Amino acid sequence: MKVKRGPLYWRQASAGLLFVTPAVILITVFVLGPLVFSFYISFFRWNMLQPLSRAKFVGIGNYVRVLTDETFKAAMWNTMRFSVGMVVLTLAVALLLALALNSKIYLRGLFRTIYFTPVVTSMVAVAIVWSYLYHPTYGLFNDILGRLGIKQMGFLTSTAQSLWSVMLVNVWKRAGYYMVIFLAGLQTVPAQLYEAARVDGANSWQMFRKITVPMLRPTVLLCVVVATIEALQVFTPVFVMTKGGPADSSLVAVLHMYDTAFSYMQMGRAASMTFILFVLIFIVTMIQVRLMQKGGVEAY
């Protein structure tokens, strides 16, 4: 049976279209448009200084060159190492902080504010301050090590330590964000479960393993996926603190894309790198979701 639609329906539909039109235009111009253009450019050799009409079509040549480029492989390897370390350390620190703040401690609100403050601080400002703390001669960290009689470290100037030094900055800055998410998850766990466990003689560790961890699995899934995507796209702290050095030891994928596009003016090759990274992020995210679902967690 066909439903007759009166003037009121069409007025409401028109009003709805008018409300969403500005958002659709903005998304098309600033998201979908650049995305389609980047994908188109990834099949051309174009240096951005020439008209687009002079771009040379190379097919999948950019993708082949990128996948066989040793610098890109090194950047992806650094990105993967950075991502694994950041996700594990950040979420571990965030969970410990959330567990502490979920208990009845004095000045809990003040500590929560202090731990969250780095999240709302500019990453550029944070990176600059930590660069001074890491300074091999005048930095605070090496000064403390010297006073303790420990050999001073290179930190950002060491090929073995530069990537991990930047990672620790990210952990310090982002732990508060995931702490709040974990804290929200902990506060949804029914208190009756803990009370029943105490009656049965369970200790704190047993309650954490048998109650807290299973109840937090959806929250863990969310945090792992978000933190992984964020880590795979890291750029600002590396750009400010090391520029990818020394000797490309802290070069990550997005920084390599930036250098390829704006230092070497190879826009097509840089565009192909972005879609390779997108495919990697998509695959990693799907694997994480599948693994968590097999463990009994439903994806959001």
Contents of the next structure:
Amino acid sequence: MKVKRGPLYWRQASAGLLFVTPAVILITVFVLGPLVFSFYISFFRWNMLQPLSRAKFVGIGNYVRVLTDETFKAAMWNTMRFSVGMVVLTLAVALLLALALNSKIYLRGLFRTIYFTPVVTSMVAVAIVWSYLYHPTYGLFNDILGRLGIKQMGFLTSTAQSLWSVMLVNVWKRAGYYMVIFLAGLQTVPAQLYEAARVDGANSWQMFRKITVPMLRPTVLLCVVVATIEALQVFTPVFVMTKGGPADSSLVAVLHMYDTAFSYMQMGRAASMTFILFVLIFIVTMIQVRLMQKGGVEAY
Amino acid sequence: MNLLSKRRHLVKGVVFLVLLLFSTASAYAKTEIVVMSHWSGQQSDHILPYFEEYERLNPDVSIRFEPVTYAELLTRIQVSAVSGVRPDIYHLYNAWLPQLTDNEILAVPPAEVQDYIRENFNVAAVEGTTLDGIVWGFPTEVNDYVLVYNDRLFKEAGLDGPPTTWDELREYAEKLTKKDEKGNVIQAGFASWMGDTSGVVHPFYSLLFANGGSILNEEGTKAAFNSPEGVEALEVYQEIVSTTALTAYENFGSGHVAMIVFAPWGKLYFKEQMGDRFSDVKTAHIPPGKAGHGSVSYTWSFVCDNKSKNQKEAWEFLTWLNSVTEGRNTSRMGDYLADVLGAIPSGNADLTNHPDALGDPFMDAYIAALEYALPEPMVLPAAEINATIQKEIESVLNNELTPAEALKRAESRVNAILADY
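Same protein, different condition: the form predicted alone was shown, now please give the form predicted together with the partner chain.
To see the whole picture, the full complex is given below, headed by that same chain.
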């Protein structure tokens, strides 16, 4: 039976529309609008200093140029490696911290605060301080290594170590955030399950494997998706600490886009990189969502 | 409070309000000139007194200085242009001239300003600031590259003077390198400035020119550095850099690096870093290659923004800053460049009348090198080309690629960039 939409319905609906309108306007102006414009400009050769009327239509020329550009390929490869390393390490550390802080330990609240503090610290400030820690000559890390009789490491000045050095900073900064999410997930696991397991003679490792891990699966998979999207878009620590060097060893996709747009004045080419990265993130996310569904996470 | 007292307070209040309005109105009536430059930190401390002097002489003008690091300067200029909040005056690296003039960011100076510059500044500096027949601004510093070395470290290693051939350069770099018991390099014979485009690329260009090579072909349409001369130059560069952990900028002043190839503006920085030990620092020509001595030169200029509403005032200020006026035989900008920054000024009068600064033994090699220094190519994608070559050189200095491989790859990438234009 069709419901008649009377004046009350429209009154309520218009109130709702009024409340969401500011958000819709903001999203349209600052997200959708630039997104559509970026897509449009990705088919042109244009730098933002020129009027749009001087933009030259190149069709898929920018996409072809980018996909055949060795620097872009290197940046994408670095981004993938960074993302895998960062997601695995960050979530492993976060889970361990959450498990430790879920138990009744002394000063639990203080430790939770300490581990969360890096999350709320400015990434630029963190990156600058870590740059000093990593300094090959004067840095604290090499000082400690020296006292332990270990050869100095290049860290940010080494092509082999620069990407991982930046990744560690990100792990340190973000682990606290996922720790909080895991803590919330752990607290939804019914205590009776652990009690029953103890009665049946299960040890801690068995309880972790058979109860904690399956019950945490939705939380873990959510964190994997979020952390992956975040890692694929890494920019600030690389920009502050290495600028993608030495020799592009720590160059990531978003930094390369930034250089292309603002240093080399190729806004159209940079826009095409944006959409290539968007497609990549979309594919990766879809794969993860499928895995979640196969893993029995019905909500996804 | 009685009536008389109330009246007195009222009068005082009104007088105060009128004075406040007047001073506010006066402030708003001032023309503000915004100057954006990469001179920051100790460099900007020494230029500000000249701006303050101009403000005292011209009470209707105020000057706001915006220092931006060199690495961010081009990006800031572009973002300012797009945002509409644009400085009136930029201090510009002349390799960026083609990009910025092509995008109509820069104002064409009045004819009398261009004539003044042509008459009063040295030819090389004027050429570096000229594009399409227009002199785009007042040249400031002319920079070239020479060998800068720590004479105390040389004496400790038993070396009498700077290297004079490429073989000696290799030999001295090795002799001056010290390692600790774990194999860490604690003193580098020679260091590059890793991470800085000019710091990595310009020493290579200097060696390339010394060996008779070129960066681009004459038309500026194709890479020319991938040649036997270029490979040889990069091989020498690779051989003399023993570690990338120590850099020219950070570690020369601390005494951990014996030789660098650097521009003269480093004098102020090293002097402040080293204090009395700066007397150990000497300069010499970079050892000659097949074609003789080589060096790369570049210039900076003060230019005006095309959309500035204060162009007239901006050009007047720049003319004052760069003029030899009555009672002086040097310009204020020349004084700053020569006496403070340790750079080579561009004004003819300044080049003649700063004997102490320019006759300083530190500057001898730089002045002499101007005779043979060649400029960087001024092409539209200059910034991208330099950054591309930088990365390949860094791969070589990190022993990931051979010089031949790196230059081949760089050639392919640079040609692709040039083809876009």
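The shown structure was predicted, so the numbers you read here are calculated from the model rather than taken from an experiment. Residue numbers count along the first chain shown, from 1. Superpose the two forms; the largest set of C-alphas matching within 1.5 Å is the rigid core.
- In a rigid-core overlay of the protein, F19 has its C-alpha displaced by at least 2 Å between the two forms.
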